[in-house]
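Only one chain comes next, encoded as structure tokens, the form predicted on its own.
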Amino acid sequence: MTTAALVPAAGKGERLGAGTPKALREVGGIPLLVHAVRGLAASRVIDLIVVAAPVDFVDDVRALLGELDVTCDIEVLAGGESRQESVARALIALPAGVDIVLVHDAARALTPPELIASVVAAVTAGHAAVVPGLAVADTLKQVDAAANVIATPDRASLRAVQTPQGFVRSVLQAAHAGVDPSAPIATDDAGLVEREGVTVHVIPGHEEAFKVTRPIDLILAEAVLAKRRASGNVS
């Protein structure tokens, strides 16, 4: 089988506060992008990895990713306004014969390649939508418009999603065909597909698919990159 995965890298990250786009804010003194790219490559199980750039930096960003060494072919494309507009405008660019989709985060830069693996491996076994998840530590609350308290659900049944998220390509197809204009945009491809019934599978996370949304975040990366290379663990 063939596997593309997609990377919508045009959000201007806000939270992390003005300056160039978040996928080109650097970590170790190497942008998110490059972190992600290479991730995706040294899992092995990627065969062409399509990024939806900034308008802005499409140029820059095709530069930036025709100097890495990595035995998957990339393609860099305008992204779109929003996530799912940038991960439509991917899916229409992939050639005939792709038969897995993943579509992965800029932001979680530093996601274990191994994880990625079991990502691809639970959809070759027959699994048509898959997610990384993580148990949640913290006890949530679903709030009202006045922020008052009205449910505090069992988290023991709740996941924290991530990405890579895995999907047979038509599935994924099928699921971005079918948005309605007047819905509100889904904040993850599973739940455009999970509109479309069909299920999706949760497998486990790992702690280092973090995504560096918040400053803080920045730090976190900094460590866990520290820690990589500390003991020779680099993609």
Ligand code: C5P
Second form
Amino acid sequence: MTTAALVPAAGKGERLGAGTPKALREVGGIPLLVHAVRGLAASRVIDLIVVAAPVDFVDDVRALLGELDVTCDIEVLAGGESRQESVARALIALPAGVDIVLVHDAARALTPPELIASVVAAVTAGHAAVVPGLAVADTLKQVDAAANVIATPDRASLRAVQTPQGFVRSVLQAAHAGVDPSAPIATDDAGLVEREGVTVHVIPGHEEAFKVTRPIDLILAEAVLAKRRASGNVS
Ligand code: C5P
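Based on the form predicted on its own presented above, generate the structure block for the form predicted together with cytidine-5'-monophosphate (C5P).
Zooming out: every chain and molecule, the one shown earlier first.
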């Protein structure tokens, strides 16, 4: 089995505040994207990584990742206007011979390698589509345009899903082929696969696979990294 990881890293990160694109923002003095790529390589289950970089930073990202001492191959290309378009561009660039494809947000920079390996193991075990998910702590409300509550879904049946999401390559390709990349309709890849009627299997996620989105997430990421460094689990 040959396994590739597509890494959408082309977001502007506006919710983090103005400045450098999110994937290049640093935690512990290292860009989020470098943490994410190192985590994928450390899982030892990935052969090729394809990064969709911010369009004006493709050369910088190529130089940054070119310095890394990792065993898997790394390709860098320009991402798109939406996450869905960035993934679609990376998917098209995959060479023949890749059977399993992971899609992993650069913003989930501190995802433990063990979680990455678990996703690949679940696909290898026969699930065509696999996502890590956690029980939700908050009660979630569905609201209308006027911010009035219209439903309270049963919390016990909800999961907050993370990445990497893992797929049999043909399943992910069929899901992306059926939609217009310039008119995004899903915020994750499992969402596209579900539309094709494919069952998506949820495995236990990990708290440290959170997505760096808001300023407070940078503080949390610094704390997680400090804890790892103190315990000798250096990144
Ligand atoms: O916007 P959000 O934080 O949900 O983005 C999730 C991931 O998708 C991030 O790693 C971000 O860099 C990536 N992304 C992308 N292309 C875009 C927008 C987001 O690759 N146009």
